[in-house]
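This document starts with one chain, in the form predicted alone, laid out as structure tokens.
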Amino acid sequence: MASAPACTVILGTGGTIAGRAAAPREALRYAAAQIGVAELVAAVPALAGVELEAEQVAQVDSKDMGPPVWTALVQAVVRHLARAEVSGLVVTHGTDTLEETALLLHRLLAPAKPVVLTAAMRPATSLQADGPANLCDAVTVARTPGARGVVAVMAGTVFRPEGLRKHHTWKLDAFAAGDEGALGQVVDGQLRQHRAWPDARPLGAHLLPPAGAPWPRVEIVTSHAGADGRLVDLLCADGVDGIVLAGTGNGTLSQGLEQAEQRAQQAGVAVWRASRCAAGGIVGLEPGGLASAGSAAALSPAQARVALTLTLLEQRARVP
């Protein structure tokens, strides 16, 4: 008996890819998260003959992404990855926090099957709608033999999670891959791969707090001309669990922030350093200095916040 064709599951979370505008020429003024994922899939003729399932996990503008949706998404991804007939997943998402969700799924799950995030810079009603092509490319990557791990697909380019950044506010090719470059490109319906699939030690979905339980509170403070550290002091007084300092250049901090981060650490607050620069990671830190974003110093401040949150959840899990 012939085996059933491998199934790809598409999980919808909203975003611009599911957005509507008042008129087709409206490319930047629109309402995100208006169209269901099943409708998005049905609007792509090239997917008509592909074995697909669609599930709506959430319907949000990704600027409002956070723990409740992340928890629901992780649970859905784990549930479908466990199905033998499912060869891979695609997640439709908004672009604003795509790099954060990609890193969260990568660090938590590091799946043996592919989990491919995709999005759009134009709403579905736009004359320049890029969602259909991105969705089709994401399905192509998810169904590529040997594919594994969490990746993102935008404008024909396949990105690994670490180093991924949204670097432009409105262009269709709004994402950058960092110094190490893209994993590959989708050309004529096939993946041309240049780098290995992402791999990591999975932390495990069990780290996530149960529904309704609080996550560690981690905030980002940016160093800039005149930064005096008072924001750090205020956050510590307000009970923050962790702070990511987005430093200038190679992660440098104003004297006021340097002094404030020392006070924060003495008070038991976890403090990490990242760079506010659009590209490059922190290099050459002095031994014993303020930690950068773990071993992956090229993380954006937003990604560093995700990584620090997961580290704090790990520490919480070790406490009897």
Second form
Amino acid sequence: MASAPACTVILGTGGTIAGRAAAPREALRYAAAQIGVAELVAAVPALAGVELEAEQVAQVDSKDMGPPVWTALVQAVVRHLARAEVSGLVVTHGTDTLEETALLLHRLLAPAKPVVLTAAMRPATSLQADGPANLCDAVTVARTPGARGVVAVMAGTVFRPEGLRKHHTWKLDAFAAGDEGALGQVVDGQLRQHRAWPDARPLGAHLLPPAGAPWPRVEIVTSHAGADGRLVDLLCADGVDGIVLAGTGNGTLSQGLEQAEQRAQQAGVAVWRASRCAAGGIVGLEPGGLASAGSAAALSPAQARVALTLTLLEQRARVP
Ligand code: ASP
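What does the same protein look like in the form predicted in complex with ligand ASP, given that the last one was the form predicted alone?
First the chain shown before, then all remaining chains and molecules of the complex.
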């Protein structure tokens, strides 16, 4: 009888989890993306004896995440998911754009095996380093029987990708799940699961442009006191493909921004609304009545930008 697949592949992309500071007490001044993923794994005694492989996909501070690394990461994830002996993947990532990468992988791949993103708020050299425990928890989740889909693990909590947000600038417990709540917690080396694994209709990795080819250009514009909409007009004149408007409260816009938004739509630019509020998303009909506003649902503006980019790629794929 064939034995169950047992290998967990850890893909490194950089971030603070791979960061180095000048001294152990330096918690916030450091360089991210310095230490290789194999070294990070080797530094966690609890992972000794676990069947693991490590591969360095990139080495970036995730504030600089974007199409080149995303393309390489998606290719690596697809390649390893297809291996029969691999039961799941862990991706080490920076916290700054983790929610964007998580949503991208979820919407594109919605894999039947687990793909677990993890990160850290303190560099690997810090007295307070949270990376080793997060990595350990991520491996635990990736090796949990029945685990599937793209999730994130930080500070003992397991998050689903939709609605995930980095909500604190420096605390170790820096992520929030939104109103739908977290998938579960890792306690004492075991997953305590409260909600279902994430599921979606995968768009497919083929949707991404070939390496080096341009992605749709989607920008985020925030509504605020005195917002007059000129930024939207400038973006349209500059050939933007899509705009996410981070509205106030339940997705409302200043009058000037709303008028500019309508001009943008008439010019053929795709416009979605999200909310600049940290939680709650957009509920019900928005006063502006913009057709596509509901599409962003409970996504943060940054996640809505990823979702709109994928929608534009789908539209591009349909044009012969
Ligand atoms: N700037 C870092 C990054 O996102 C922050 C972190 O990882 O916590 O790569």
